[in-house]
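Shown next as structure tokens: one chain only, the form predicted on its own.
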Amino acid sequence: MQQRHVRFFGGLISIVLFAAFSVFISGCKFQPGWGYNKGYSPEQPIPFDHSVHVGKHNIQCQYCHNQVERSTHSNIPALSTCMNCHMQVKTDSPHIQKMRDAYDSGKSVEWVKVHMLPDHVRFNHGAHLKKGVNCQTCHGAVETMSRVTQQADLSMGWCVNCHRQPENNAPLNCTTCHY
């Protein structure tokens, strides 16, 4: 009869212990880390409005981002790349004169990146540009973003989620993507 009261005991007080630390996770403020980025979105130094270039006047992602197709990460545009239209286009600009400055000294702006993934990832942009996969896949509407926020929370699940739709045709096994 003793022996079932401390089972009985045992259990009950699990569970509360369960129930309590249950209610203390949900609480917090839980912040996994690289690659579950969802919503981050750095302030910039200098601020780029991707829904003027991109939106408005329909630059294409690979114009600025032009290792993208050939390389198996994607670059970030350099100043010359910048300074081809802003030699021209809103010299007045207090902005465009920090990046002008920049270029005229050999120096780079030191942009924030927004996307990332654990060091023990690979992640090829000219693989999945060839298969046909679309910035936006990934990045969300870009050409709609003032400032740049992901979309996307890029864990191994998302990913793997898109490999294993049929029409995709995508590998899943694990030296696909990690080291």
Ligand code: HEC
Second form
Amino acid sequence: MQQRHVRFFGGLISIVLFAAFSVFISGCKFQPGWGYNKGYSPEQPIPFDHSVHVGKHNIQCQYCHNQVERSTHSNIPALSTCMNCHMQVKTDSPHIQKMRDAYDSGKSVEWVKVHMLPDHVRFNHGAHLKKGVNCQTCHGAVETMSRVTQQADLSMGWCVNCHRQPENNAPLNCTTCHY
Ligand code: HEC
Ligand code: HEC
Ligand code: HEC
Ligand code: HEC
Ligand code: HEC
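Now show me the form predicted together with the ligand; what you just gave was the form predicted on its own.
Up next: the whole complex, starting with the chain shown before.
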């Protein structure tokens, strides 16, 4: 008898917490720019082309996105990484001259962010790469893209469907992905 009551109230509390959480989260969601942005491909201040750098010249992703395994966020490379080559390469290009001017005056390029999760979602590149999920599984064939385009919708369903695959056996509890 006693135990059934405990279980009943335990269940009730979970439902109330779940409902409260859902209401809280849905209050935060009406913001443009995140989730369901499949196909988003903003113009960048400098027309950086992955298909040239990765596809044609075989530069590895991590040469530029060198924080991707270590930190929660991947990084866009600093201009100094670009200037390793572009002090010599294509110096006659107006885009390269623009980069060089910014570099010489200590400025950076204001790249427009393509992928964006809402603040209530926790994501970690390192955990995925460690399990052998490669960049293309989530970002598509970036090495063929002249301009980066978001390939996945970044919805909760997209994350959870993959976590649920038996071979992944990845965690599904809410706090894995939500603060
Ligand atoms: C020579 C440097 C360089 C290399 C190599 C490179 N990238 Fe990038 N990447 C950039 C720069 C600069 C940007 C920001 C401008 C843009 O979005 O095109 C970027 C943007 C991105 C974005 C979009 C980030 C956002 O705002 O959401 C993704 C995803 C990405 N790269 C994945 C890759 C993958 C995968 C590879 C390897 C197949 C790769 N990159 C190789 C320099 C590089
Ligand atoms: C490892 C060397 C290397 C690095 C690092 C590198 N690039 Fe390049 N980039 C090249 C080469 C080689 C070309 C010329 C490609 C071609 O014409 O075939 C090029 C071409 C370009 C062009 C086209 C120039 C034009 O007008 O034709 C732009 C813009 C550019 N790179 C931007 C960047 C940016 C931004 C970064 C840093 C995120 C970067 N590159 C890093 C080697 C590099
Ligand atoms: C499991 C899916 C997944 C894999 C694998 C993955 N990414 Fe991402 N990537 C994402 C998501 C989701 C975001 C948006 C993160 C955010 O907004 O907090 C993102 C964002 C980025 C960004 C923008 C900066 C940032 O962290 O927000 C870059 C650059 C990037 N990824 C590069 C890479 C590269 C390079 C690889 C492979 C070495 C890779 N990603 C592998 C899902 C993935
Ligand atoms: C292509 C499959 C795939 C996709 C898509 C994916 N994940 Fe994962 N995720 C995994 C795998 C595999 C692991 C590693 C599980 C393990 O360590 O055993 C993981 C682990 C994680 C972890 C780390 C859990 C821990 O152990 O700390 C977080 C957080 C996470 N994923 C969040 C997300 C979010 C948020 C998204 C969507 C934006 C997402 N994932 C999309 C496959 C995926
Ligand atoms: C593997 C990662 C992952 C797990 C596990 C996860 N979520 Fe999410 N959730 C997301 C992502 C990513 C979003 C943002 C994109 C979206 O709204 O679909 C999201 C969005 C939401 C939203 C907002 C929906 C909306 O329409 O804006 C709610 C509510 C939510 N999650 C509740 C939960 C609850 C409750 C659980 C546990 C049963 C859970 N989530 C487990 C990744 C996850």
